[in-house]
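Take a look at this single chain in structure tokens; it is the form predicted on its own.
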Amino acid sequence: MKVHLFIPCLVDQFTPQVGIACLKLLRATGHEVVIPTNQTCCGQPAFNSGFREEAREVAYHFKTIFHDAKIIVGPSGSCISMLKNHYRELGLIFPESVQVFEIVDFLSQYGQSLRFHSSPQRIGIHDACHALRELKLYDQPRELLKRIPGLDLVELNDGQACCGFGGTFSVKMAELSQDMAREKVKTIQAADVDTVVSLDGGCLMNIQSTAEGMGVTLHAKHVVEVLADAMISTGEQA
């Protein structure tokens, strides 16, 4: 299949390794990957802040750039939810022939050929709000991670609780956001894991920066980073 890869703003500006991991995994499954170089924001920040006209302008540009895509895949629960669930509120609806996936959802359905090295590590999983509540992505990341031999996937106590990021919420309600983030870091500490993973870069940045502020050593990664690091390349032996 031909897959158009959407690179969200946070990935583009702060975690390019997530985009590289997406490309590596998609190519390994045999799909043709197209990355529109003139893509920009999906419009979510403006939309969430109530600037509907500004969001519509950005969203229209996004649809124009991806006009010939049949499958759009991206590493962000919140951005993909914007495309799938909220564009219609702006009067922008993708044709029925267009499928939109968070990449972990796509790989859970079309990445059966992926094979992984043994990778002994303890990983906790934070269920990001948009991915869990709006895209219903719960089993998909767990099923993929459990395919990695030696990986110990740990369920965090109250792992579905918000980390406090919430996009502009973390700016408008900074003190409350920080309290929530600190509670999340304490929960991760209690689980005694090496790494925490999620499906949203905003959550991961919030958790990572809060942990650093608390003097806590913690690795926060998108699920695809763990998958790509453990993936067996073509011709390579397990």
Second form
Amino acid sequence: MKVHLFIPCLVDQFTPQVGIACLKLLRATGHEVVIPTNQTCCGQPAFNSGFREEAREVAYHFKTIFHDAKIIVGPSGSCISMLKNHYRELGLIFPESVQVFEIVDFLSQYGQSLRFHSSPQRIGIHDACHALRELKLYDQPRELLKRIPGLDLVELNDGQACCGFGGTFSVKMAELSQDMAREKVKTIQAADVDTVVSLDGGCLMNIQSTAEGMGVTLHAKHVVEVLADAMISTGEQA
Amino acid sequence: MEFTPRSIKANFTESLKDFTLRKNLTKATHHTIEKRDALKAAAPDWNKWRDAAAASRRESLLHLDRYLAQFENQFTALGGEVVHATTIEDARSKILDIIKAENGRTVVKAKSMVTEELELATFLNAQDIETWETDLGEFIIQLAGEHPSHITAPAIHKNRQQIAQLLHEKMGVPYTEDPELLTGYARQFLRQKYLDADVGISGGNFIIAETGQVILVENEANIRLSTVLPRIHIAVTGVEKVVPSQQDYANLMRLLPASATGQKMAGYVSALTPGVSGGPERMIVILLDAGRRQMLASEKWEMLACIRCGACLNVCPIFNRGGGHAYGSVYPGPMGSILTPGLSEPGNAPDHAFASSLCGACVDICPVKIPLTKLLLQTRGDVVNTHHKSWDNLAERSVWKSWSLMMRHPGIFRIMRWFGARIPVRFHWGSDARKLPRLAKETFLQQVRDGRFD
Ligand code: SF4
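Which structure goes with the form predicted together with the partner chain, now that we have seen the form predicted on its own?
Expanding to the full complex; the earlier chain stays at the top.
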């Protein structure tokens, strides 16, 4: 299948390794990957702040850049939900022939050929709000990660509680956001893991930065980073 | 309906320091949620019930006038009276007129959020009409001179010690932390008030168009006493509370107690009609608009489907950190952040909708499927548009305008990023501990452009 890769702005700017992981995984499953290099942002930050006009301008740009895409795949629940659920609130509608997936959702449906080598590690999982509630991605990341031999996936206490990111909420209501993020880091510590995975660039950045601020060693990763690391590449498989 | 001039942000800053508040609150809300979750888990048809409840509420809202007229016909045919109130002031003065015309001196009040909108007890007491809240939580709040901090559990922010101290100070009863004794003191005091009262005032959980019944749901039987003992019963309810039929009411009751208090069924449910022997001589329903029709005509109309269960408060990480008082409005939490600005003049309560991380836990729990995050986002849009001339707003708009320009011109974006990556300091992100991460040396898209993955 021909897949257009959408790399959300935060991922592109701060964690390019997530983009690389997506690319590796998609190619390994035999899909043709198109990466429009003039893509920027889906418009979510302005939309969530109430600036709908500006959000629409940027969303329209996004749609133009991806105009010939039939399948759009990207890492980050909230950005994908923006395309799938909120574009229509801005009056922008994708034709019915266009399918949009969070990458983990896509891989859980079309990534059966992926093979993983053993990777003994304990990893905590935080359910990013929009991936969980707006895209209903709960089983998908768990099933994929459990295909990695030796990987011990640990559920966090209150794992579905928000990490406090919320886009510009983290700036406008900074103290509240900070308080929520600290609590999240504490539950990760309590689970005795030093790596936590999730499905949203924003949450991961928030958790990582908060942990650093608290002096806690923690690696916050997108699920695809762990998958790509443990993947047996086609060369090895052959 | 606001009662604090401070901004929500300042209120939350205060609340975050109050560890007793946080402990009292989360203990109670988590307990309720656990009980609710257990009931849901034991009900295989929960989602079907939820669909039916959601559809029923929307049916009412889509044909509101028809059902209200039907209710009025039924209710008056049974001998009741219906009074329409357009604003809060209108409702207050009409209620006062009724009480005065009857030479009423003492009023007992059942718990009702609509009457909180009217600040009715305070208003009537100021008019020399002795008015008592009879719900235990509301009674505590009245003694403390506060406002309820939760729509179903008004004193949820207080623990047993605080309540013991309050009753000791205000009522002069011996200090005790025994809940039974404390309740006993309140009961003893209120018993006489029920007997003295000329007028009982309640809210209305639902009013049924088909039968003209007023439904009241409670656990303490104080509503029964308040509505039956006095000569006159006034039920104040928002126009949106009408449901078409008894079947709709039954559907909603499968979810209301479970969502509100984690009970399969509430302690007492009364279905009241006028003209019953042994009941009050007069029964009057006040149908309050107070911004509801304005909301019904807006894109936020689904908010009126709310049955005031309070589950969205219990599950909200923001509510649990701030407490209801931090919102400074009658209705707190996710539902309050939409209702408060929605029911008032455009431009009022501009901060409410921003006190949310949009996590959506409220959407998942709402028994009538109100898309709360979508409505919060719409409210944010409204705020931005109504305040478009304020300085803050103009400043923020210019930021988003530049952002939009940058995002639509990837070349400009790349140049800005080149500069951004060379800023040596890391910016504080809200508070001192958390800092924004450094920009990556090379973006993913730059690496793609460089042909790194060809
Ligand atoms: S919005 Fe939904 S969850 Fe919140 S109080 Fe209303 S009915 Fe209950």
